[in-house]
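Here's a solo chain for you in structure tokens, the form predicted on its own.
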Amino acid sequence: MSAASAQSRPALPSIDFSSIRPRPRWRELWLLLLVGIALSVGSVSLGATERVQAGKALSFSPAQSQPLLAYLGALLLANLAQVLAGRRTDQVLLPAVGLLGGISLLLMERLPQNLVSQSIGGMTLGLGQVQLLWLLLAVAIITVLAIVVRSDAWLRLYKYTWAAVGIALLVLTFVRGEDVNGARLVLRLGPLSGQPTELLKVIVVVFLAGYLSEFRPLLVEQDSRIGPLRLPPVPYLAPMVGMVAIALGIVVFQRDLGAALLFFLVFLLLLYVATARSAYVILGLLLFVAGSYLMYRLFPVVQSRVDVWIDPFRDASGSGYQIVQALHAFARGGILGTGLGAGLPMVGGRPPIPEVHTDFPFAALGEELGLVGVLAILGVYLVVIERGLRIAAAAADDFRALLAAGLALVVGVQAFIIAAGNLKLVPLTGITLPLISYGGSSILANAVVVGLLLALSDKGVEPPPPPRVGGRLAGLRSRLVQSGR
């Protein structure tokens, strides 16, 4: 390696742990306590609604607060945290991710417990029980994150290296996954199984983000003309042919509808925010429609998905039979919800929807919180959003900025997407609602975006503050100024 290559890249800083001084996070602070009534008056709602269901007499106490008062209690020590460490990070992803991670566990917790059965220690968890642990373990992973990581060179020198590791994922994935409802989405290995697409999410984000922020001059400032469209040089193409292959891919061979949709329009976003250039867009989107018919056309698993997409009436009772519970859902719904606990009404012993906790939650918020919550909701992950944006804008380079933006963008189409797909406005596809759905892998996955986005948030060292005039410097002073006259 030469002396001028080894130069250019940025050194791995180490910590003074010297100069930690805790700084109080007062904003952050009263946001948690708002979410902590936000989501007590849920629990109190759910805990009514539960006893009069079961013939007791009417009390206003929360259903269960143990697991609730456990999960505030995490937020808390990750506020206390955060201040011992002293870093001047974003003061409203943690009270935002937090409410979106209680609204889980309060949803979770009326869901029927035997949804899912977890044995640990000797002990069988049910659902609720299994999500807080999730739930608890990615405020960890959040907290970690945000104190620990005080450089971007581990992510920035080694885009390939997390490349080639997001590759060999979906190879195994295709090698040793097991099949989910016609799709292959879970790697099993030994006791600990998940989806890898959830942490490939974050691989290919950093991935575009290194590489868009080395090629942007290239990308923004050479061109060639086809038509009407101006377009970079032909080896500068090849990224974006090789992420529609990509895309197109995990649709063909696991026949994950939902990672394709999400890694491709990410790319699109992140490759508009580095070059402002609408002709990348353009052609991104012509080229994935035009492969996405010849997958239709090609492959009868996509078209069973756009055929109940199309009309989810005509099979009511078969393959439309959850797109039909969740629009009915909405409509029992209406403007104000039925209320927590009041709502899916019980089909043989089973809610009606019987993915309601990995697919269907928006289905299950809108109707027990109606429209009012379900864009309540969406209004939470445009903070997100918004935060994100907010930490790319002000980033140092553009890897730094692309990188907040692709993080921050990634779980706001996750979400928009599945919430799309609830409502049949989008065909229906197999991810999750970002923080919300049941699922570890989901939640972890997220939990190191959110983590990720508060180290980039860290403003430095901050300055100390300038001297005040007053009292006996004052007095001094002006007895100096005397003097001199």
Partner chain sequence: MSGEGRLAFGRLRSAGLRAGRGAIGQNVGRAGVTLALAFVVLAAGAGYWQVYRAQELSTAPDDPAVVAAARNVVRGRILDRTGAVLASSKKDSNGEPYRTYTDPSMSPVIGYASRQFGTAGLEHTYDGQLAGVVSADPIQQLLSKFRADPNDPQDLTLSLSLKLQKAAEKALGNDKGAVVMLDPRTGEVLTLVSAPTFDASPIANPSTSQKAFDTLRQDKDKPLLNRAIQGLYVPGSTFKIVTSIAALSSGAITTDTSYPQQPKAEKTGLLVSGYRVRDGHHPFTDDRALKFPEAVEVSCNIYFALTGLRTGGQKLADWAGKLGFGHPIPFDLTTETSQVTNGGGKFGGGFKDDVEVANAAYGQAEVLATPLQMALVASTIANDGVLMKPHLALSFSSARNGTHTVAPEQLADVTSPDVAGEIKSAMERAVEGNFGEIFTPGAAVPGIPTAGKTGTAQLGSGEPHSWFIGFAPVDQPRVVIAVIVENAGHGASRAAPMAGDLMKLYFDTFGR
Second form
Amino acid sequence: MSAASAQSRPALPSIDFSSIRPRPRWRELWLLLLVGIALSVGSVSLGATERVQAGKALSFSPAQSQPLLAYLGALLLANLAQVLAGRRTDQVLLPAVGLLGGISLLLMERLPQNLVSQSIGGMTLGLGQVQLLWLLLAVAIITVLAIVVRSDAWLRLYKYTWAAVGIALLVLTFVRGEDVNGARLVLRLGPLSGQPTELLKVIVVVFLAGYLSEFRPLLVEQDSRIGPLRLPPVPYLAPMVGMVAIALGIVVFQRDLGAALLFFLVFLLLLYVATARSAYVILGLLLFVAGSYLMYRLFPVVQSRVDVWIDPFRDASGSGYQIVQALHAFARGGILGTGLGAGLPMVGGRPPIPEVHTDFPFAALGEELGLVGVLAILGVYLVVIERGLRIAAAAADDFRALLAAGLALVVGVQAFIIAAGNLKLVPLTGITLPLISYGGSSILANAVVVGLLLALSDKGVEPPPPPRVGGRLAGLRSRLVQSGR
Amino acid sequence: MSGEGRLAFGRLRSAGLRAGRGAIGQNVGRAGVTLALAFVVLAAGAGYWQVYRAQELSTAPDDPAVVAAARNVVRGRILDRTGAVLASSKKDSNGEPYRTYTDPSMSPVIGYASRQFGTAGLEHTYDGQLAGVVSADPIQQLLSKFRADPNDPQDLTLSLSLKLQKAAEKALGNDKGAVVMLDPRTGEVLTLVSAPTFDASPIANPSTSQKAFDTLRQDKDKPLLNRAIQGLYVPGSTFKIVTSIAALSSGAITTDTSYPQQPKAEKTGLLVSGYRVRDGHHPFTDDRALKFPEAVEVSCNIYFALTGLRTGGQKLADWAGKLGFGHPIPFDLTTETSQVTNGGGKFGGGFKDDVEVANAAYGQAEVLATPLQMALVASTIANDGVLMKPHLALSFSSARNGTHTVAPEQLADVTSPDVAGEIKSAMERAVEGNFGEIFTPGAAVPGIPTAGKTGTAQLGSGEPHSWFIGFAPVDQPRVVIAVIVENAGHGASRAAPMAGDLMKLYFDTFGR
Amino acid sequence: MDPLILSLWLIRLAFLALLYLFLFSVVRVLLRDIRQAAREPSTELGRLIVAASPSGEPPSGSVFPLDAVTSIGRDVNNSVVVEDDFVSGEHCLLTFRGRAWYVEDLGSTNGTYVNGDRVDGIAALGFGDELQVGNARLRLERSHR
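After the form predicted on its own, can we look at the form predicted in complex with its partner chain?
Time for the whole complex; same chain goes first.
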């Protein structure tokens, strides 16, 4: 993202720092307090369960208090920083996202720490510690974006540059990337490595929002005619469809089916939001069905995924192993769950579900928190989506509306795809559960999404209070006029 | 871009930019509703796996929790109905438990629990309960997850009698075959013998496991196959009871029905659609046209072929279906599905033609049944037309949980007590009647009125299989038996006397 | 039942209950927002209807939904741009303060009039009042939705 802010300099309006006044955010603070209490109780529950399982005497103290305290402290700091910045931004998003991140932290502390090992400066960090670092960084990114971003020009004006950056990222991954489970997902540049598709999803939304808002009147009203047929305005649709097709094509070549599905669904939804023409959506779905069938016939990977989806129990110890184990985990959880730390029976020193920390955290939570917990988590995702879409509906112009809607949809659709995959509602794809799965790329990309949503939610200058004396108005006038220009 | 002020978030809004924005707000709402509906589907999916399928999946033998528990937990014992120990655990040199089994005659039923080869038989079915992962008490089950020793291994008491089981296995000797005995009033299975059997103890013992399993797998006699529930045999004349139930229940015949062409057909064969159904002549009945009870007593094939044709393939298949043919029988172990025909034929009930119906009516053609299935047929008659669900597990008990008893269940209301009574008295004649005694020697339990029916399954080549199904005492039956001995000749020669001896042993053991 | 085990159970359920307490609190906030939005549809606090506009820009009859702060003038950066020779670049400012609308003359050359009276500094503006800016006459009305 650092390259991005460098480009945007010329269009940034100067911020009048003298006009910044602290604004309390009681609502956010209260909700963060609830989040803190809930997570602390969860941590105590986890700690006590682990102690009982280790055969020690039962006592009620949290599993590991420092990581959770550090995380909660970061959330409070984020609140404080926003109070000082004084913007009238959304007060529900941060607590909701903070709860998801906190659940992620508890889960990653609870899983076997040796699933991940990262050496930083001579220290070897395990799963929970690495995730904590990413989460702290995520809170920082959210806060900085929420406070600093005051203009959308750097996103709107350079949409083709963004598209080019995205495609370059994909091509680079394709050429230089490393294979993970038969999919070319990970790009390694020097000491850094990450999954470019996570960042790409933000870029795709920015591009689509920019393009659609610019050509919205044409897409809504104009038709191109071929004889008696009324068709959508092909020339205006072509560049956008082309961009999506390129993205999809490369994604398919990388075998990253989850990301392909995500991009496509978000594209369709956003196209609908921009134009309200269901014909586009129907056309898109027809293309999707045809494309899926073609891929099913052409790619053995797709074929085997679909076959496993239809009946995973037929090869429960082979190709269907992961999903069958996930379903068993849901079943063991039942309604109330086994409790944090009490689920996931170890098989040969490993959790029963491979990749539980990246692809199946939803199944693990399903086991330990039960159906009741699963519904709560789905509820929190719906809250995030609702806030995002409300921000979109209240946005001042088309670009911001489409950007906010796209960012909210990308989180919601991604959560749906992986959760539905875990539950065998759709074929399983290797995609992360936003804000809960382990992984730097995923956590940070979603932090960018949340940070932008917060910045977009700014309600602007508050209506001034009723005048007491006529003479005071001169100051008010100059303030309003100056800051407005 | 008319000015930078417009680009800044949260500054003055321009009224001019509002044109058409209401529409986007609406579209956003619709997209949100779509996504919310998708999340409702997710919730429903979670409910399906976490509530509807939870019990089944979480107690499945291949569930990691069950597997992990099975490895370290001292499994509950398995006991017979009198409390005799059938399976218990020992510890090896590492302190890890393994199973030992009392008697090989029980092996086809109990199966084995081996570290190398997993579980089979009842050890597989009730793995969760024996390993203590599943509790009969749901509240205990929830609380158990927080214990230091979460598992609550339960002892499993079976309805089987070790004494009867041993006797039945000994009676079969070196022959292949099966014996099923059950209580018609409750469906409790008393004996479920399959011969040849095997010894499960060496499979469960880690030091001999591999060798024992390899030897068994290569055995041509297939001792791992439980013939009582997985062996499909031509039932021969024992199937006439099924035909009787269908014919009398549907009103196709009464007990007074006779067929004038029957005596002649015994000598010339019965012409059905150009094909001759043949039967030996019954020398004892002269050239009389037989009525139903006599036809059962002398086991007249022509009579039942004609009855089958009068009843029709559809009704024959319907009533057979009520008795359990055509679908797996709900039972503690996986059963093979019995059939009256291969199906797919154009004729009613899936038969090919009249000829197949006529032959099926006396238990030939494509009719195939497991010994358990034929025991259920006799059980239905014995219990006044009501078929009880057969079961092996009587109760589960543990120190923590107390004892939970498995209640008897009704499987089907097959026919009226009247029809059952008519068939019952005909079957009594088949054992105790003047001619019956000639056909069914040795089946009668001395001093107790006994009913039954022999069968001789004609095979393409080789000696026929010898069948007997029956029950006693006739007025209030307490024990039902089905015996098959492979390639042992006529039903009368081998199966009937064995059944008589085993029923006598039942009354000697459990009282008259 | 072991009391310690029982309390472990309770704390486990307490975690789940707290998740729902959070959701409940959030939903209350969301509902309040929705109700608020319904009371003040899309923060539209009122609307200006152009009653007469000799210059033709804005055309008479056009409607401007108003935000809390709306500037009127000939300059393009105003919220409501009135192309009239007698209108100053930054002519006047409409503000919604608490419950009522106020109009403030920004030192215009030809003045701002409410129902024919010249505004000196700041004046209250009621719904139905007519505002005269140059030759243009604009009427403040309540929003309908």
